[in-house]
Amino acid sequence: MNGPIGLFDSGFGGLTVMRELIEWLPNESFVYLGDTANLPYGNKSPETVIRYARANAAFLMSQGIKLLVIPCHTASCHALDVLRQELPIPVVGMIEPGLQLVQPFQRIAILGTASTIASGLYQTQIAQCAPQVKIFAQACPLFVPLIEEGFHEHESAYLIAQSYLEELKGKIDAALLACTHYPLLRKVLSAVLGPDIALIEPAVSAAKSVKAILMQKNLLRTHPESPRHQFFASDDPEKFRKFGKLFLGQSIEKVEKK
């Protein structure tokens, strides 16, 4: 039960999940793997994808993990249950943690990389569980690039997010941020869907999951001393560690090449 809390994104934006499991669980450790040699994810076949998954999969039950964070919405959407089938612990994703939140609204749009948008997957389960609510799926396959070299406020992102998201307007309520970067577009979708457009985020619905799982499972941090956080990525670690302060909203000492 002392053994951390593992969590894979192609990635920064799962940093920004991470950033909420360490808000609701102070006492647990975590064991993060940005996949950044193989980024993005979203314009990628389902069977990459799954690969990706497994191998990062594989490494992080190597430190010796106890639950695993899918925090990366097309790994979730294509290997949540292929990895779930295949390791012996418990396997959060991002798609029931975000279908928790949309039961208020009745007209809703799906922002997601191409690859999520694809598998059908939200539009599939949001229609079982809230059949009243009318979606409005859009793949915005620019917006991760653009944050991950830190344009997020930048000019040309809210040009970017006018063209995808310009139809939108006036048609929907409430708009499901179903990729782990686009918390940090929320000045930019604002702005351009209007302030009175609701943007969910799955973070704290996760993060309240997974807690929700360690207790019952009794696997709830016991040790002593303070949880440890380890930073591993596939490629760049120096600049990993830079700009991951954006997405965990403090400072990375030390990033590890995988």
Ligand code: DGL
The other form holds:
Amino acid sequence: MNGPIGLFDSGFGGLTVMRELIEWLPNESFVYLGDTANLPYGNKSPETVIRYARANAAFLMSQGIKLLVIPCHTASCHALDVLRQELPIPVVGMIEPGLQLVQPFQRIAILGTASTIASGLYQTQIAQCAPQVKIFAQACPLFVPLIEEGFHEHESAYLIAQSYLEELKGKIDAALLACTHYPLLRKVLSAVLGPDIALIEPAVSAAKSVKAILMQKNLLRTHPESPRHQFFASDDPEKFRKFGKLFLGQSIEKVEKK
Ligand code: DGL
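Next, give the form predicted in complex with the ligand, keeping in mind that what was shown is the form predicted alone.
Whole complex next, starting from this chain.
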């Protein structure tokens, strides 16, 4: 029960989810792996994403994790079921937490990587659990590289968002941010879609699910010492350390090479 919670993403994006997890579970330790050597996942085939996800999970298991969170929506779409079958610990992805938030809306845009949108998973799951919702799915493949380069508020971000989202204007009430990177584009998305469009982020409901599972399985950390967070990157740990702050909302002291 005193082991850490593990998370992996292709890069920094999952730190936006870890930020919420720390908020909801301040007594827990976390191990985060950014698979920066293989970034981006969003334009890769399901087989490749599953291969990366298996390797990341094996690494985190070797760190003694008690629960795995897959904040990456692309990996959640392709590898969640596989890892749930293969791992002896609970695995939380992003699809179910996202589904919990769509009910109040009539017309929703799902914004995600090309691979997430092509999987069709969000579309079919929303159609099943909220058949009244009209769904628009939009792949935004240039968003992740823009954000990874720190261009999330640059005028180019507005132009690119404009070109992806122009067609959706006036047709939606909400946009589901089905990629962990996209919360950094909130300002741009609101400017382009309009301030009344709700931007739905599954991170908080994922954090609540993790808390509920830990409580239910009696896995909450009870160690008297302060929790410890560890960060690994499969490439360029120094870049990860510097940029990670933007996503996590606090400085990262040390990033180790996986
Ligand atoms: N941040 C990941 C996601 O949520 C993937 C980004 C990428 O590597 O393309 O989908």
